[in-house]
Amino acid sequence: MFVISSRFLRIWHRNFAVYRKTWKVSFMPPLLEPLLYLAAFGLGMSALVGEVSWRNQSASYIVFIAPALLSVNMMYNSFFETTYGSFVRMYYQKTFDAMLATPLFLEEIITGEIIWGATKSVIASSIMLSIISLFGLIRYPEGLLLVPLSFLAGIAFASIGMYFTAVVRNIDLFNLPIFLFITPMFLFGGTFFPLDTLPGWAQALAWFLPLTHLVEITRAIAIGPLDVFALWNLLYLALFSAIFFPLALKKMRVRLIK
């Protein structure tokens, strides 16, 4: 039985605190990686594509992938924090260990930690958010569900991000999630072609990937048509999270409490 209580957001405000002091250095990579990925897929890929067809609609490339792209930016934030982030703080800085010499249950520091994970998403998001939309490649008012919907996504993988940190023995051996998990996700999960142009086997391998989910569901806020099937999408995201979340803490468990 999971003991999880309000104290989890002292672990978030502490985050929060170390953040305050380097966002100077975090902030740059969300606000700079839109304009080079819009640079180089809007004035050299889209120009040898042109149109893409996508849920019977046809648009051109920059507007297609240009979600695709925001999605990714909320996977990697949110995953990379609670994987080599979260794994200094217990392994190199014993943080975690100081926590546990506190008041707080084990379930509260890493209820924090996955909750600090999805904050990172909504931040990186945001600032993503904010420069593609000056591009008019977002419509409005629906672009303004991309915010609560880059927590949730980012419950999802950070949730998972800080299962991989249960598990690995040494932080070398994340290599093998990002090269098994993260990549084929990246580059197989409808993020820079339509997932109708996969062989049918691989379309039904995609569909298990939870970054095939939030590629869709953010495409169809972004660009339409926000209909049924992005509920299917959603609801995807939600059992991903409410999956892993409790396998996380199970597995901290078992890694910190000898």
The other form holds:
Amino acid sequence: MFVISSRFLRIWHRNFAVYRKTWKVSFMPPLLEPLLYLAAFGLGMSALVGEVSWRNQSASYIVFIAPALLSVNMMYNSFFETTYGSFVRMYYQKTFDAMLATPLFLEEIITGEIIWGATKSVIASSIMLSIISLFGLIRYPEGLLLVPLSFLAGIAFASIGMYFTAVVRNIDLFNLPIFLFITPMFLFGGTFFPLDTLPGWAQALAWFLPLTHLVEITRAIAIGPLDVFALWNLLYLALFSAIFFPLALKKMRVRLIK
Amino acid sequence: MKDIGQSTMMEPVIQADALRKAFGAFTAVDGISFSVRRGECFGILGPNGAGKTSTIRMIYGFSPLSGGSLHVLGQDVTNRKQLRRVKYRIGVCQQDNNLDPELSILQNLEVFASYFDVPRPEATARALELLKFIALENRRDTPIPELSGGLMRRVVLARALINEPDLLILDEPTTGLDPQSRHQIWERLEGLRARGISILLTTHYMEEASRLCDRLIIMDHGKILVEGRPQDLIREHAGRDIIEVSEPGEELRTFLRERNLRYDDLGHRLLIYCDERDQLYREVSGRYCRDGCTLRTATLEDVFLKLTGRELRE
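Could the form predicted in complex with its partner chain be shown next, to go alongside the form predicted on its own?
Below, the chain from earlier opens the complete complex, with every other chain and molecule after it.
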């Protein structure tokens, strides 16, 4: 087995230094994209949909989808950081090679990348959270729990992303997990319509998707009620981290240590 | 030289014994043994695919060993704890210019220093000192993509020195550079050598090896062919001088065979290895030269080609 020291923070700092250089550009997508979705679905679709029932309570459509879009934002920002972002550093810029010639070991580098991916989730969802809170779409003080949640969710999706980075042959192949895994979650993870409108078998499938559980927690925090179910959802997300984090480390070692 | 005692001062910087590296069925490094002394510049030469990079990757802890033993700065690199100690005290210049393109030159050095736990103010001071060393002190804020290949190489060299290493490892430091940049790098490396830093270098430029290396090995197919000081190797394997004859005739070949002289027959060109230069040259050029005949000093390149053959690699 391996021992991970706090040296992974050096990698985090390195990525943060780069982020600070480019923050004006990196700031915009997590800010604007969800707002566009919110405007399109919240304003445009609301008129068609009206009220949505969730856990025996009725909510306006925009209140219903705002937490889901926040969850999607967490997923995207962590997953894309450890797929495209890490792949560019690993494959094109050979950043990992340079780091491996320093006191750092591979496990520390990969851990740093995953924690950085989770950090991207925190940054992006915090930006979005403050915007949608202005519209009164999140209840407080429960809403503050969304910040630590975005970190935990970020670790799960960043670990999954890092696993794919370790196994894809080239950068174009990321289309596969995106098409087969990310997009279905975006559409069917209880995001745009309540799961109970789906046929039974589809609901069962949806409950396997990590995003479904993340959306459940986010909604429970933002709208309520926040009960024991959220704990199970959280455990399910933690399970993904517990599987994919070590798996990503293992596959990365196979890929890079020659 | 922080935590090593007096007794270890004499011990080699690198000690490789029966070192082996295999990738599946392919053996890249086939049981080589050599040692590098403190303060010397040691070269690993060889054609593409000879096993140079595989060897040094094991030395800086990038690749696990497939066999044999390897001690660097007195530490066993197969032991993770000891390897970490080694990694703190070596500087590595890899083949790629793998700088962080989003960061400035100065930031590249500062970030790299943090990997070695150098505190920030100290890191900045060292980075500025190194920028002076590579004559880029006025371009500290230049973005990396704006640098030429030669300048990038100099930054990579500076980066490898940020931890004030006891051992500097250079994998083909001047490949792809123009002559000006190459000489710039050489001057820096000579400066470092004069300061007593031990240097391990791979190259396939013989001029580079002759100029920089105190001792070297020539490798091919994962094995060491020869080891020694450049001048000794030249004397031993190529003699003092070489007479090159273009379009040699059959009479010349007969003459050489009769006199039992060492020569290489390349078809359209003939290389005669000789020690009693003037007399033989007069004789050959006077009697057997139809197209052109030159007398020159033997170089490491002659040794290299003689030992590794002239056919193309990869």
